[in-house]
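Consider the single chain below, provided in structure tokens and representing the form predicted alone.
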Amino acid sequence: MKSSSAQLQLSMTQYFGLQIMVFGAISFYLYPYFVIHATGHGFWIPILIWMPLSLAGSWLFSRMLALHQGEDAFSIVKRELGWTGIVLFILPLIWFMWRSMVVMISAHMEIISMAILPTTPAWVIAGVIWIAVFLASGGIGSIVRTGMIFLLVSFPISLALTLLGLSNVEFSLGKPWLHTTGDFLFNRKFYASSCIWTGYLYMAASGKFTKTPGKLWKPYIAASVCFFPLILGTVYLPVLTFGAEMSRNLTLPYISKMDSIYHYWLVIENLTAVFISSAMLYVILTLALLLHMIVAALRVIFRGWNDRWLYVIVGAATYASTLYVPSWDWIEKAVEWDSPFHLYLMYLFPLAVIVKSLFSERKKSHP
């Protein structure tokens, strides 16, 4: 498995597909809630602000990976910063990725329980992590191949549901469209909404499978542009259907929006179930990527450990933790608490490694 992984080369199209899946996994549940609560109008403005900021972060991340082609970000950090880098960046990134998995699974457990399977025990729904463990244990090649299949199913469904959602909206509910007071800048939920733009962090483990790691920001930009209409839809479809005030009182605005769609000609009556089922494909793929990242990071720290056992241990720890998540409120708070943390990893992590590399090169050229 290791030798085949070493020879594997991923195309920019495949990185694009993986990034689309990551966007899909974190766009539809908490993100609309954070944006709608961050401001009273002009929701597209806080959405748009994070987009160029994330593009800058993805460029930094690509530059960091280009320092040592063929190595993952964790090996580069250890090479450039030693154990200081492991403590300051790799361990926090492991913690963040693990927390992201717990939040993601817990959120979708709540969604599935509330919308389609109210009598199903939580321990059964949380078992989705084992599907991701099986997928991740096959290596990045297995993840990519499965991701491309999932993409062909989930993305068209998401796009179709977004277009269907436009059929019963009232555009006057979105006014004022251009006016903003900048109130969101002082709201913690605005910074929590940056969680959707952390997707390029998955490059940390998979960026070594390209001959041009310095160009990995390009598929991220392409995926951001392609998924941007759906991101807008997650926020504006509930607002243009229920109004901003009522949308704030909904725990899951986008799910409620799906419930409101009805057309006599639709063969499938329960569009919410269709949406949740397709969203789970995004989630499974993203969980597999996160598991792959965590194991790749642990491998740098604990050399010689068996990969398959690491996948099982991380999967078991995640599964057990999701069963102890107390409430939906905890899930919302967890994302808010992690906001400074993931911003630190999005920007300071790659920047510190790049700066250290530049200083090292200057010392070599000017002894």
Second form
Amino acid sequence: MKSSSAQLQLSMTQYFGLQIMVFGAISFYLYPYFVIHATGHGFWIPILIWMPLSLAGSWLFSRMLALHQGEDAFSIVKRELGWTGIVLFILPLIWFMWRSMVVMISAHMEIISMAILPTTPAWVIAGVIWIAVFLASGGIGSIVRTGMIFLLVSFPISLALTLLGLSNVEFSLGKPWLHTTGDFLFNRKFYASSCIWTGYLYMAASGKFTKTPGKLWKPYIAASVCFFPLILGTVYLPVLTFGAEMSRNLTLPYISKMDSIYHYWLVIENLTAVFISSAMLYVILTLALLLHMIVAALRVIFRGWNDRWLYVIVGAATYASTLYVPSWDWIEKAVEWDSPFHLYLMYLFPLAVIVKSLFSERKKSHP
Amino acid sequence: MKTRLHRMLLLGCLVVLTLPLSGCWDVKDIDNRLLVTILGIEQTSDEKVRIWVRIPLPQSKESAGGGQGKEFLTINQIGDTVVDALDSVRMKLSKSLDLSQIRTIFLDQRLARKGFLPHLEFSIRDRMLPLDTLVALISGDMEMMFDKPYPTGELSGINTKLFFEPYAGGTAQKNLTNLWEVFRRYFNPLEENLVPVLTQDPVTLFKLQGSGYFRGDRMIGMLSPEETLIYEIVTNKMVPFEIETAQKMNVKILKSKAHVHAEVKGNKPVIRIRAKLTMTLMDSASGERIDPLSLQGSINRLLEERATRVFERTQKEQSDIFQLGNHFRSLLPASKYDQWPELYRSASIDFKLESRLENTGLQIMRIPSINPSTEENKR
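If the structure you just shared is the form predicted alone, then what does the corresponding form predicted in complex with the partner chain look like?
Okay, now the whole complex, with that chain kicking things off.
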């Protein structure tokens, strides 16, 4: 399988599409749980805080990619920081991406098994990784083209489901709207909720396919703004329907919200199944993007290795790991444990590379 | 040749890979399942629970589906818990018992008075039942409701659902309550449950008796169907098919909109409710001359007096079925939410109704010349 990515140039619209897919894959399941548990009221405040922070992070990241146009983040790190950079940033990034894949597959495995396929064994559902391996091995071209088609199917469905979710909402349950004690700042779940704002890190490998990597923050901002109503919906639809108190007692508040929607005129009775099926498209695409990125990172370290085998090895390692995930509780905890880790990668990683590059340039101009 | 073989092999692999794509495994086909549509839970004398399940049996004219020519199968079973009783039912069946299509849960009123949580908790924990299942309390024995055929036909097992749904037999007084609403009001300290109560009827099998109001998971009292109307008005859940009588006239309430204003004065909740009703005249008994202002005044007085009675009763029993506590979410600190039942008791509630007769319908003009002989005969 030859990579179709040679000489490929991606447009900003395609980057925008990829970012939407990434948001779709990571926003609907654990995120509402983290936000609802992070604070007692004014949920939009912890949601909104991370948005500008991640926009700043994406700007830093695109500045880093702009240091050497046509190279991915891993090559840039190696060029600027050498083996220190590999140990400090690339290895943690590989670890983070691999953990993200394990958490993503396990979460979806659990949800599918809970909602639509209760008798299907976990090892069959986890096999979704092989679809992503197949897709990723076609290169970034295949991922992007597939992503655009998936986007056309799943995004309108997500939008329609959010609009349908507006039934049975009572706005008084969202009060107080403006009051906050800042309690979430002392809650680990608030920091764990930043996991959905790491999408720009997923472009570490694909960022090299544009002539203007310095502008990559723009599609990220556009995707964040477009997806923001859906992100608000993941938290507020359950809260305004069930109340914050009951939502806190639900493992998957958004799935339960989908379960509760009933309209006489609605032909589809099981909206949860529709939602999960459309969300699977987001997940498959994001997994492919992550696999592509891990393989790109490994290639920097193990230069001579065959791409095809790297995809199979990473896919097999991820598949095996997901089967060892002990419980849903572990998945929730895993994202919490990873939060200092992804915050480090969101900000310190691009910042360190940019600072190092500035120092190098200054040294060159003032030897 | 080698490339062609390689391609064929790849194509073969892809075709094989499409087989498990549906993800189906250990499938239980629809004809191997028994779909429960109503679940009844009642108390036995020895502190155990008896469950009732009603399963429609699909059949066509050409081939009898099953049973003894009946359209449904009813099973009852005693157990320590609902789940235990359901397991015992499974021991008796040749097909798989499927609870995912349950449309209604009938809960014994005696159990509700002791607390519904131990008997309904299973439903939400294991996603065993749909969250939009309707919940109703049953006063008296459940046997007849499960054992006898519905006089209007089985209707694929949704007869009980249709009884409540606004698109079918539902009216404002029937107060449709979903399973998720029952749990929401249980978990939320700022509101309480109001669940419809049904009782036996020799012809229609069951009829509405009223609505049971709760404190926590225990039923503590009952409102009449007329009193339930106040709940519908205050919570803006009015279905536009209610008939109210005043001055011997029947009116239909078309629209209802209530605004709740909440504030805290000196540690005491002060609640002002302003409701607007739009009505139309349905029947002016004995053809009396209609004075819209007077009729509106009568309706206002009638409903306000009724509302005062309902507020007094629920306040005395600290059961905020009107969800008024939710309006205090921004006025009370979260630490005080648990004290809401006591605060509700001491709350000052001012309910004012403003009704408007939109039209008086087509009127029969009583002109003597139309039928003088009848008029003369009357004299």
